[in-house]
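Here you get one chain, nothing else, as structure tokens; it is the form predicted on its own.
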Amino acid sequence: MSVLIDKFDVFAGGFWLTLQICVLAAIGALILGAIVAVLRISPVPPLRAVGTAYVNIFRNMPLTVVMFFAAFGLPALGSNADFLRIPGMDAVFTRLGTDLPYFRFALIALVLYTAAFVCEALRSGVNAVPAGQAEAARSLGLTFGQNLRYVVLPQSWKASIVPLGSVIIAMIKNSALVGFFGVVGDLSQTADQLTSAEGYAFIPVAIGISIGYLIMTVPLGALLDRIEKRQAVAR
């Protein structure tokens, strides 16, 4: 068990790097599902049905092959994945240190896995708004932008934060495969590093990488358990 502490900041580095793979994708699904979400509620066939077809895709597709076409088909699109720099961001992946292709490969992969999930958490709490409070705001004349902003996604975001935090968590343990997509320096990565490269005992260093991922997705189940005690309260 040594190897936990002799090389502490080796797990550091990659805890730090997961950590960041996670915080972005989970930014990044929270805004691609909504608006997915926005689009599956849709009056209009044709966006309800891009909607439908988006979840139907990668709801369904394994995340592994999600992630092979990003690392590996994507680079196939453009040379040093200019293509995929979004204005504002290059600051701060070169700030984080993360300003790698496979980088952004594995966070597109990320997001758009994981948006197809977020919609439905999000569906699901629109779901559960009483149709009555929609008919209501359209007997007042708001538009299906204004009943969404004002009555409907307002009342949905209570029902729908337990299903998010899960979805969040499952993205979580899902970045553990990262690491085999090229991107360097993750926990998963760094387990390898460590088992083959410098031939160090499998448990001890699968018990190092098991506690980074708690330390990420145990407080977060704590707190949507306790959310879900204090909505189950109120009701």
Contents of the next structure:
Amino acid sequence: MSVLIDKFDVFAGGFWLTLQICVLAAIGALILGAIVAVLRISPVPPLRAVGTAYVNIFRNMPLTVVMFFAAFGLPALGSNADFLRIPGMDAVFTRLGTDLPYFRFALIALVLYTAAFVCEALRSGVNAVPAGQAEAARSLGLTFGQNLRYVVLPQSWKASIVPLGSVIIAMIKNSALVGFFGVVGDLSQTADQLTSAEGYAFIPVAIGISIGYLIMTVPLGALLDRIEKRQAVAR
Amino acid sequence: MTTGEPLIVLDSVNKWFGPLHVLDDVSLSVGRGEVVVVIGPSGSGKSTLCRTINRLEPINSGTITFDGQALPAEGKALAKLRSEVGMVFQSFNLFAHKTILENVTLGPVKVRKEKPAAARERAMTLLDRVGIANQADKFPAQLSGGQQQRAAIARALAMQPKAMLFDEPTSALDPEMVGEVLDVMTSLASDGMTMVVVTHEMGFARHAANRVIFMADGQLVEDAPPAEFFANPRSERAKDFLSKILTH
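Moving on from the form predicted on its own, kindly provide the form predicted in complex with the partner chain as a structure.
Complete assembly follows, chain above in first position.
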């Protein structure tokens, strides 16, 4: 078990990189998922079709395959995902700005995949709002956008927040895949590095990285439990 | 009471829910200032008829004209039309996350772009008119059914609509609260508001309506002044209906 102390800085570095990709992917997936959700509930049939197609593709494809497409497909198309070198952001999240594009590719895959689940979590919240609320808003002459903004969404987030949290927890665990698609130094790739290259015993290393993931997921789960309890009282 | 061209015109309107023919070649015109009460057995299509007028239910064929203009398809034009037609629902549908006052001011502020202070002032006048000004800062769930429905009427009136649609406004209320809602509706009717009222309240139909429409199986069966309809219904279907509801 001495590896946990001897290599603490390596674990901490892996934790930090995994945290970075998870924060970025969560932000991206929430934004993209919200856009897809709006498409899926839009009154315009072609927009609905686009939203539905998106969810059907990315919810039903293994994340590994999405990662493959991002890591091999994007370079084949001649893209290094340079649009993610966002000035300012790349000062905090240094990997966004590196010449090696694998962090950006993995981020894209994680965002695309998770957004489908975010969309469905948001939509389940919207569906939990009684239909009469939206009908009353339409009857007053509110447009689709105003209806969502002032009437439906303020009431739907309560029903969305817990499934949304589960989606983010799943995403944090899914991020363990990025180490196998060229991202060097995240928690899962750290394990590979310490065991294969440096010859440490597997089980202590696995315990180390498990602790890293649990530090991110357990507090999030506890927070969701608290929110759920408060809602139960409010109801 | 009726002046000039009619405000609402339905011409040969048909609507199906799957195989169910809910509106079967319905034609109807409602003049300005006219109060039309729609009655009939449940499942006769009367609520659907009411909801087609502001296109909450799209129709399959026929035309609906409001104030000389055909109902637009989804979009900005439809939203504008809906803002001119007040709607009151059986289940009130007050916005649950907003106070009564906010419910009444939302439309004027967001749709009509009125100044919040002016909208609030007018909302308070309306809430006072329906007798619940003292409930303005409460949330809908804190009010009785009758109070909620009166708030819903105030919310619709805040848009200064050209017509008001009532879809069974008293059907979800405890009996002792029906009167307070009907009082508000009667006062609206006598002020000259154009109203289409789907209801089971025969008393209201008798004293407040200009015309009674009787519907059965998706068809408009009778269209007569209330005194005539209640005294001498022409169709067997209406006689049967009235005998069932008036004997108790």
